[in-house]
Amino acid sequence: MSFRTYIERLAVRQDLVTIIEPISTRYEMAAVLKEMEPRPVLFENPHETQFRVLGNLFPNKATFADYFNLSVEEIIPTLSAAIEQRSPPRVVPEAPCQEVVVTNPNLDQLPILRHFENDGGRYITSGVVVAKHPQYGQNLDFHRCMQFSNNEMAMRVVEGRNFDTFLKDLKMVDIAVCVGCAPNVLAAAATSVEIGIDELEIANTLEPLDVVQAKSVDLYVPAEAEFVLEGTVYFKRKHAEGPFVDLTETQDVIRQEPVFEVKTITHRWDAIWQALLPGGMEHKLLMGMPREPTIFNSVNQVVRCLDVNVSPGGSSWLHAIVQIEKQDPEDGMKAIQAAFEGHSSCKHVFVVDKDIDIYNPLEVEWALATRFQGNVDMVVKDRERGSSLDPSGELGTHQTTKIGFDLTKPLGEESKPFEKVEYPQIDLGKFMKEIDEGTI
């Protein structure tokens, strides 16, 4: 399924919800995504282009498990077995990402939105973007990209991530910015893999995928996307990127970062243009959902892990809620530190039982409530490199203090004050026929 088609899926649902006045780029479209969380939205006439806009595709784990027809908690297993068994997609002569073929590009006539009164510029938030290198291939990631010219971007390039390798070692790098891609593909750009492995075989694995061979740059790309923007990245040349609005909602810092010159743009005839809200739910869904697998993979070699939910409220970044089936009495300690090493700008870690619903915050704040001492449920990794997006961190070198919280309850009969009482069942209808027939 494309992108195309699950967002008719949606129409035909009644899950989509349609803007037919004309609208702006310019902060408006953002200030209606942002409202209408987590409806999907798509703009029919946006003011300054011809292309349709659509946002809040996927703004939680539910519609994202919905597109695959798996539950919630198929997830982890889905994207781990993924990574595991990549396998390559199908290579085709033509594709809808070059029903329309642009060589003399103008970035003016794209839906690039604007999303707050003190962004740098207008951003390109929902870029998978396709790289290659003569020793590690292809890899796809994610790379934020401001407009400041008719035909340049300024690329927001994270340190030590693999495109940062590419450039450092070719210092020139052509590169397929892939704009309304499915699902699969988001995702897979999201994964921390190691350097060499090809993105596009773990999309391919979680749904078939074709590719085709971009029509400047000697990369293949996603065959359904709707836009792809062709160029090159310059290591060498700078220009000032941000501010922006990141995944913990503040406004990041202006940076020099490389130059993204676009030489040509593909396009399909109708191209809906897909706007992703910065700090937005789907911005934190795509960016934590899969470093859950990695998290999940470090603690299930160490203790047994049921699950992990790379929590909103941490900015899908900062925090990570890990579920355990606690079999000695050290499995807690275990899990947090494992949980760190699967994701590195994890800040705080805590670890429930399976009687914890870790997708519901008022069941992991009991659980510290009631199954947790500072002094000996607590593990304190003072000055270590955290996530730059953490702005309580210290500023250039990043360095933060890490806490895990170990909120299992104790084995064995030393468990039961700690448990929970079950309310007793009871069949409502019985006592309450009057609701069920509708007359009260």
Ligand SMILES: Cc1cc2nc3c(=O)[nH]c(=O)nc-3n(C[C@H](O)[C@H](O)[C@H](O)COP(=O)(O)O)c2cc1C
The other form holds:
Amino acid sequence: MSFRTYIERLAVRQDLVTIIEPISTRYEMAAVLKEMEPRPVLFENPHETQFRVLGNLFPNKATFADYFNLSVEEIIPTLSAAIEQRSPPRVVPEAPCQEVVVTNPNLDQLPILRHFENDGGRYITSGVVVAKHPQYGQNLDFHRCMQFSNNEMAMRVVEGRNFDTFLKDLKMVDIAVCVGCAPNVLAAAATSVEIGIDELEIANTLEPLDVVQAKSVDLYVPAEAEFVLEGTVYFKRKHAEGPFVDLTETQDVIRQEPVFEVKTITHRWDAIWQALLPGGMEHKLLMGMPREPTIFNSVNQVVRCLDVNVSPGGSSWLHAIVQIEKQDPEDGMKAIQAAFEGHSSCKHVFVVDKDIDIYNPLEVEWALATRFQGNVDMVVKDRERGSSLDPSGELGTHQTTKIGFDLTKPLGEESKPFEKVEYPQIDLGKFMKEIDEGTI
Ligand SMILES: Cc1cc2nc3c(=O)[nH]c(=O)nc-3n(C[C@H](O)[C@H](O)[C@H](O)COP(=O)(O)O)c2cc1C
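Give me the form predicted in complex with the ligand now, not the form predicted alone.
Zooming out: every chain and molecule, the one shown earlier first.
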């Protein structure tokens, strides 16, 4: 399946909202996407461009699982297996993503959205960046790009990303920014693995993938992508990037970021542009979900991990709720430490027992209220490197204080007082003639 065939599946199932009315990429589309979340929306007639635009394609785990014909519970084991059992994609000589080749690109012709009044410019937010390093090979990740001329963009590169290492080493790096990729590529690009692992191999294990040689840079790109923007990023050439609304739905600051010069654009003849709403459900899913297998694998090294939720309440980035099968009094503390190792940007970790539903915030709060004492069940890690996305972190250094909460109950007999009682079961029909769902 591809981005394209999944859209067709949604249309057949009438899960796709199609907007025929002419609409602008300037604020209007972002507003509609926000209003319509989690429903996927296809804009047939953008004012500014010939290309159709689609957004909200994978707003939650259920849609992601649906694409792969998985259950939601199977997502973490599937993603972690794909990291372990990587496989090289097939190279094809020709590809749909190169049906049209533009050698004097003008970014104004693309449906690059302007999302918020205060944004610094039009932004590509769904772009998967492919880059290569002579020592580490190919790397895939996401970097937002702000347009500032008809062939130049400022690219946000967070300190410490693999691509940041490439740039610092090589000073100028040829890249391809792929828009309109299937979820195997999206999930792989959003997965943080050690440098030297080509995430295209993770994508190929998630779902067989064809790649093609890019037209003007020495890279392999997903053959089924809708658009590919090829060019060079210069470490020393900087341009102001921002303001931009990021994952936490707060305004991120303006920074000087490397310039991406676009030299060639290739696309399908009837290409569809993928819009990804900043701070929206899809942004949160793609940020948080790929962190769950890395936390799961890390925790499972030291205690029996059952499930992980990088929860929406923490902007799907800053909070992790970890469910364990506690077998040793120290297991809660060990799990906290391992969870922070599995996701270095995590700020608060909550470890709970298997009787707590980690997808129900009320149950997690209940465990905090009834199974936690701050003087014995808490780990405070002061002045640690945190996430640049946390507005409360120290500006520039991103120093933050990380806290782990062991919300597990004691083992054995001592656990009795912590058990939630089961209310007696009853057949209401015995006492009420008509049980009308709506009335009680
Ligand atoms: C939708 C989305 C947008 C992102 N935007 C950026 C960005 O603008 N800059 C950045 O450095 N990381 C961004 N990230 C995070 C990285 O792309 C992601 O953490 C990636 O897995 C890092 O890969 P690496 O460990 O190979 O460096 C974004 C992630 C997602 C899912």
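Small disclaimer: the values here were computed from a predicted structure and weren't measured. Positions refer to the first chain, counted from 1. Just so we're on the same page, rigid core means the largest C-alpha set that superposes within 1.5 Å between forms.
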Item to complete: Using a rigid core alignment, state whether the CA of Val12 is displaced by 2 Å or more between these two forms.
Response: no
